[in-house]
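Coming up is one lone chain in structure tokens, specifically the form predicted alone.
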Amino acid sequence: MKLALAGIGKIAIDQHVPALKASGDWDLAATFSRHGRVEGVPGYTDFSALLSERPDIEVVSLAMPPVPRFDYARMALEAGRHVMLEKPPGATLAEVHALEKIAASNGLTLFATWHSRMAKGVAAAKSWLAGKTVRSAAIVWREDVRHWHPGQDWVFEPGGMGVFDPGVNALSILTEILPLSVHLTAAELDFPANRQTPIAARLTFTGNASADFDWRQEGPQTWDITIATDAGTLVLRMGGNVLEIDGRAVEGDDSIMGEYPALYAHMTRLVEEGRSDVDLSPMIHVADALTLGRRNSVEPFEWSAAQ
């Protein structure tokens, strides 16, 4: 199938591409970004000129902010076309709602992506997990924002999410993996006093699980899951791509480059079978923690960590 690339930025280029290009299923037939471009590949500065000179793409993937997104992905349904958002799917929840609406209308495939849940140890973890008792679990997801997100302000703006960027990751393993839904009963946020959105927040679910978020982590990153329970005790670590059981690796390896083919991948069934995947559950949990989380004024954040 002929695919657009809507969003040429740094996402785009290190995941989305290789895996496009890669893929036996998908051509990469055209792009839409006003500043990025893609070697080869024919790129628009105009979307409605892309979809009314291209009808023979049939699928449009959004890779740019969440914010603009909606508009983009309304046009692209209206015109005809599948479409597939990268994450978070949008920058409200009712836009998203808005946006499945519109393509169930017209009887085309939306895909609202978590490439975390296709980490090569969340099936298994998923699987190990079925049917036993959880005692407890603790997500500590901490990274360098000025590495993962050099000079995006975007990310600080509101609908950027902040440090919830990264941390919904961690939050679309949780809610695939666990045998029992939790919701969140407290949060408490630090927000740069020069910022809009959170750079650290700290999460409290009932079933005895936690999360804690932190984006100003340099070094090594951390991405773990522990989830104890009454079998033994589970982690996913490197963003879910190594299980561990009990101490002793069983699943995985520490590459993160499988988790956008596996998406392109669902995404060629989904087209084929008729079908939408919109599952919002991560996004509430982050939602939620916006609605109710105590906030705390922290030192400003600026890109330079001299400044």
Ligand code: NAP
Contents of the next structure:
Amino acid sequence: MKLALAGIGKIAIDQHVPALKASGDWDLAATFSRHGRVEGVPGYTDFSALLSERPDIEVVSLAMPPVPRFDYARMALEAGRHVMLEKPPGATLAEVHALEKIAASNGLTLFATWHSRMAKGVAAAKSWLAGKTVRSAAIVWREDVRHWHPGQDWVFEPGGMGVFDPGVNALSILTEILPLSVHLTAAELDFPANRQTPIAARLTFTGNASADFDWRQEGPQTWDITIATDAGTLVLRMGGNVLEIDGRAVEGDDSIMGEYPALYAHMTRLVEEGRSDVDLSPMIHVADALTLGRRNSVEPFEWSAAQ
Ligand code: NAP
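Here we have the form predicted alone; I need the corresponding form predicted in complex with the named molecule.
Below: every chain and molecule of the assembly, starting with the one above.
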């Protein structure tokens, strides 16, 4: 299928383009971006022109940040194209519901992707947990924002979600693998005094589940989920790519490069089967944390640590 990739920035270049180029199912036929380009691929800077001049393109994959994404998604669906949304699927829950309705009424596929659900240990973790009694679940997701989002001011603007931008990846895994559903009961959010979104968050859920997100982690980075059950302890490390059970590695390795090929393979199946896949449960936890959370004001954040 011919596909247009929109929003040529960090994730488009790091993951989408290599996944598309390596796939036999997809032809990266055009890009839309105001500044970004992919060598050898026709680039548009006007999204309406892309849609009107390229009726051969069946699928549009949107990789820009969440706040501007809705308008592009709506235009693509209204122009009869299937749509893939980067995570988190929107700036608000209501706008994603609106997109679902437009897709359904036009008979189109909408795929709200969660790349971390495609990490190598996640499916095996889900099957191991099925039928077991969960005693506790603890997420620790601590990374250095200056390394992973260099200069990306949108993450600290309203709708950028701050530390929930990576944190929602952990929540996408938790909501996929836990054999019980949990909901948030308390949250503590650390907002830099000069920013609009939190740089750290500590969440408490029913089911003895918790999450510790922090974007100020220098040195070793941690993306772990530990789940204690009546039949042993499961740990997912490296953002879900390595699975350990009772201290023994049973699945995966530390590469994240399989996630986007798996997302595009799933999109192929969804289009072929005429289905959508929109699960907002990870984002509901983020919205709940921002609704219920206690707000602390912490040190101002600047991109250069020296400032
Ligand atoms: P980014 O590099 O800051 O942005 C991607 C591109 O979006 C930009 O280069 C820009 O291209 C376009 N864009 C920015 N603001 C726009 C606007 N107002 N209207 C239209 N286009 C706009 O961000 P990113 O890191 O790739 O993240 C994008 C999405 O992918 C986010 O939802 C993020 O959560 C998700 N994601 C990121 C990562 C990661 O490691 N960075 C990993 C997984 C998922 P032009 O200026 O050329 O239009």
